[in-house]
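One chain follows as structure tokens, the form predicted on its own.
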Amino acid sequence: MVIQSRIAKAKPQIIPTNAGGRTFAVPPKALQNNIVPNDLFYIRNHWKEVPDIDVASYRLAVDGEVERPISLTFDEIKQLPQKRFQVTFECCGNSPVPEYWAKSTRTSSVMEQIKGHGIMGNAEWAGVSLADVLELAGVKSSAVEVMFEGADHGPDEIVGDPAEVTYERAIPIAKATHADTLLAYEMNGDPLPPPHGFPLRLLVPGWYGMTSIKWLMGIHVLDHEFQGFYQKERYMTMNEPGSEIAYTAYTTMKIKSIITNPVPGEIVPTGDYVVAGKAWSGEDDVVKVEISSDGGDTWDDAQITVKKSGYSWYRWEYNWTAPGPGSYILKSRATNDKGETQPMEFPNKWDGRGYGNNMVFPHPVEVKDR
């Protein structure tokens, strides 16, 4: 009698990219989808522990420069008019500088995720307009910014100092009152998973992910510019000496594109192959994507096959026939409706950190006979 064993096919999983269990990348194949499933969506937290919030006793405080400070239950928030649309999120530290790759001691599989820009994803979100909540409180004319307070707190992940800090950030009043800035409670049709902010998170479409505070506990309307730790000490880069502005703060996502097909390490057969990927530009529209199959010496136009929905990324494709077996360097670059094109080199060389890195990245491909 022959006993046949069943070998279970490994299920794709998010991939840890730091030792502290705070950041997990989307596996490359999941980036080929228009919608990234909740269990494969990237996670970027400042502390390992996920806040455990009892939705029955949950209250959202709205105070500061308002006529009527309020405290809303979760049910009261959900009674407001719902909005639903797609939003692409990208971590501001996605796509580290190439020099980081060479220095890294991480495993090759993890490095492939980092090279593959896995700290990003696209999902459909549902919630209520922040403007509706602010209207209930009555924002005063003195309002300048709105600060958002999360339930997560602890020592800073980089230096461990200050000893205790809450994750808080602010946005200008104009962005806070934009109709599409949401208080989100659903992700891809399900309640927010705990790692993504259950029961309620801020969602700022078109801006880098660190702005969209998770586990939202308080909304504080300010008559001044917020000076908190994660506003002024993180997510900023130092500019070159002599610059008119000493630091660059990051808000809207820059024009950018990635190659998703083939995935890193995939062997491409000789003959016709459809190279594909995604492109996005924060609040702006992508109008052109170009592809190079010779490392950037020459460029051809790719075809945008799926335009954005809401604030989602675009899908593009390019029909490629490799000259023959061998190693190739593919590159993609996108241009938005403002005429901004991805730079060929890392744009923040002086500072050296990877914040807002939207350079054109090499995508090595190996082609072999069928």
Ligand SMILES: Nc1nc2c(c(=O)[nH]1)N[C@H]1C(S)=C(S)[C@@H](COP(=O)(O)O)O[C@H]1N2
Given for the second form:
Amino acid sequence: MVIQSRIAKAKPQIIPTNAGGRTFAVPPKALQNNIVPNDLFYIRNHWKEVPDIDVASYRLAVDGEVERPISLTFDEIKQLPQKRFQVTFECCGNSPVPEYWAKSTRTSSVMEQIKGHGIMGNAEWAGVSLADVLELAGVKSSAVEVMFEGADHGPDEIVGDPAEVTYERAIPIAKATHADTLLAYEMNGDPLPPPHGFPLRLLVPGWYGMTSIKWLMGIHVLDHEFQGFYQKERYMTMNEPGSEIAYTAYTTMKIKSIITNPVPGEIVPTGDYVVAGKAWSGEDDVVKVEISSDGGDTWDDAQITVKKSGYSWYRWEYNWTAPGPGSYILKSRATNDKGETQPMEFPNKWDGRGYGNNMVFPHPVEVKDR
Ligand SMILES: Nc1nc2c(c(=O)[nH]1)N[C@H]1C(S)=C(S)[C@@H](COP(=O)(O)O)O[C@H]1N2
Ligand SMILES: [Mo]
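Please show me the structure of the same protein in the form predicted in complex with the named molecule, now that we have looked at it in the form predicted on its own.
Full complex below, order starting with the chain above.
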């Protein structure tokens, strides 16, 4: 009995945050894998209840600025040509700003685990091209955006107002008709698990997670910019005070890298050690990753060991020999093909929510003799 309960405890699990059963993070060790397994993939829901959708009666509506409004069964969708590739995405709330950790109301043990980078993941997805579905309906030239409607709805999670709102967001027509914008029905070879959008979700490669609508019920082609609650009242970054435009919507993921080996709290033995991690940059390519082991004073190139596959993260390694036992601050810094590099500090200090944080993160490690 004792052994069994120990095994049960040792089994890795997603980490609940204090968001009331709505957000769960990938445990740090699972971020060491390339593919994050389905049962450890992060979950970010706006309501606790996961929609329970019956595939037999499921219909996907496609309407608005189209020649022929249509309604597709799950089988009809699956008959379209299949696409399969890896996509990495993160929630804009991933990687909370270190200065905000102390202010958090979360219990320290939970905070210790989520102050990392677990509100993200990489998986292999299969589905159909959204463009193929749109083509069945025939998009009119008046189309400006395509809006996606989820099955989930309720009061706003933070202020309770609006009292009733559906999870809906839109993307520009150009991104909607890109061949790799997917309607996914498979995740890592399994049918989409219910928390991740069963039976069908949108996947917008290169963009922050909030755009990839789960439990997809409707695709509405619009001749104007969508003004919905989750488009205009959420997932907007506050611009520097005094800017002409006060808020800008989050879209593509910013250039970013994380250290996955060692995990926080792991003791690194003296001698040679391979520091490893991931890097990604929205729709762009990562061209360089640098490492500092002295808190950011000096930098050395890491090796990009595996380039992105589809729209996945890149993997990198750095052979490190600490000068001796002691405490060190490791930092990783990635650069993309546009020459954009991670900032040394959280770039939007005036926006106290800390979303879209792609700063160079301090990664404290202890080195000890074996
Ligand atoms: N219908 C619906 N889609 C949704 C959400 C949601 O609450 N409802 N959350 C969004 C957010 S904020 C993120 S970060 C991703 C998370 O996807 P995952 O839970 O599969 O990791 O889904 C997005 N799609
Ligand atoms: Mo998110």
